[in-house]
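Single chain ahead, written as structure tokens, the form predicted on its own.
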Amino acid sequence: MKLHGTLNSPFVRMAMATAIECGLASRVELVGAGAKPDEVNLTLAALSPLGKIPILETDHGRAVFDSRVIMEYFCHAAGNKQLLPDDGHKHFHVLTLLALAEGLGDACVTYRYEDFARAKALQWPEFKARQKTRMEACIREMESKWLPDLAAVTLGSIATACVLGYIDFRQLLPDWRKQHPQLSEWQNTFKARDAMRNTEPNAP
């Protein structure tokens, strides 16, 4: 299997970390690929009309996207029912936490594009402020309501750790750890896992 993307993306990282947690690391090749907001990556576009990372090419030659679907695919391929339990209540609870983390990631990457990729004269301050508000709200929710669930290793906790790592990597919210010490302590513990250490972002 080939996973297209870069570990600098929180979405690619959460997919690769899931592969490692599922015991599939030896079967998944990370193929370096980036997707700029204003350009079409022809290689990615040939695999998916969205042209976004990550995209997984399966052993059967099919393209699987986006990150949430890829993470579920890895669980299915490995027969792993711990990261995404079958039980209805637990299953959708994990998926809701995953959606929260993915939403935080969307706000983070959007903020990063607006702040870093767009010319200063063209930036929309109110739009940036809205993304920052979303980021802060998600982190508050994670600490106030989800810490018991984050104690288990699931697709939700993997995604949460990867997105919080991205916030640190890009220095998007310098004070989040000070403001949310319990979530910070959890993330410091979780990032010591092999799946996290082996998927650290690797470029500016």
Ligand SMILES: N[C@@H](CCC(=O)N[C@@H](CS)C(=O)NCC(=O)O)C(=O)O
Second form
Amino acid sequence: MKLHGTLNSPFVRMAMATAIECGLASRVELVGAGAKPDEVNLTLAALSPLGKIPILETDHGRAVFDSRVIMEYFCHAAGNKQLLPDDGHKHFHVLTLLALAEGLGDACVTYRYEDFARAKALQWPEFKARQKTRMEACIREMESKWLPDLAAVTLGSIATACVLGYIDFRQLLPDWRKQHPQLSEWQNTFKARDAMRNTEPNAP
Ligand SMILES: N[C@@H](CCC(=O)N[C@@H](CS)C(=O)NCC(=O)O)C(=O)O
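I have the form predicted on its own already, so could you send the form predicted together with the ligand?
Starting with the chain above, the whole complex follows.
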């Protein structure tokens, strides 16, 4: 299987970390590079009209996207029932935590595009501020409501750890660790896992 993207993307990282947690690392080759928000990447566009990373090209030549579907695909391929339990209540709880982390990731990447990729004179300060407010609200909620769920290794906790790692990597919220010491401690413990150590972001 080929996973298109770069580990600098929190969405690619969570997909790759899931492959490792599922014992599929040797079957997944990471290929390609980043995707720019203002350019069509022809390789990606041939696989998905969205042209966003990650995209998984399966051994059967099919394209699977987006990150949350790829993560579920890996669990299915490995027969892993721990990362996304079948049981209805737990299943939707894990998916809700995953949606929270993915939503935080979307706000982070949107903020970064506006802040870093767009010319300063064209930036929309209210839009940037709204992304920051959303990021802060998600982190607050993760610490106040989700720590018991984060204690288990699931698709939700993997995604949360990857997105918090992205916030550090891009220095988006310099004070989040000070403001949320329990979540910070959780992330420090989680990032020592092999799946996290082997998927560190690696470029500027
Ligand atoms: N919902 C998507 C989001 C993926 C996403 O936003 N990827 C970014 C990189 S971090 C991307 O491909 N951006 C290129 C673009 O917006 O055109 C997922 O979970 O896979």
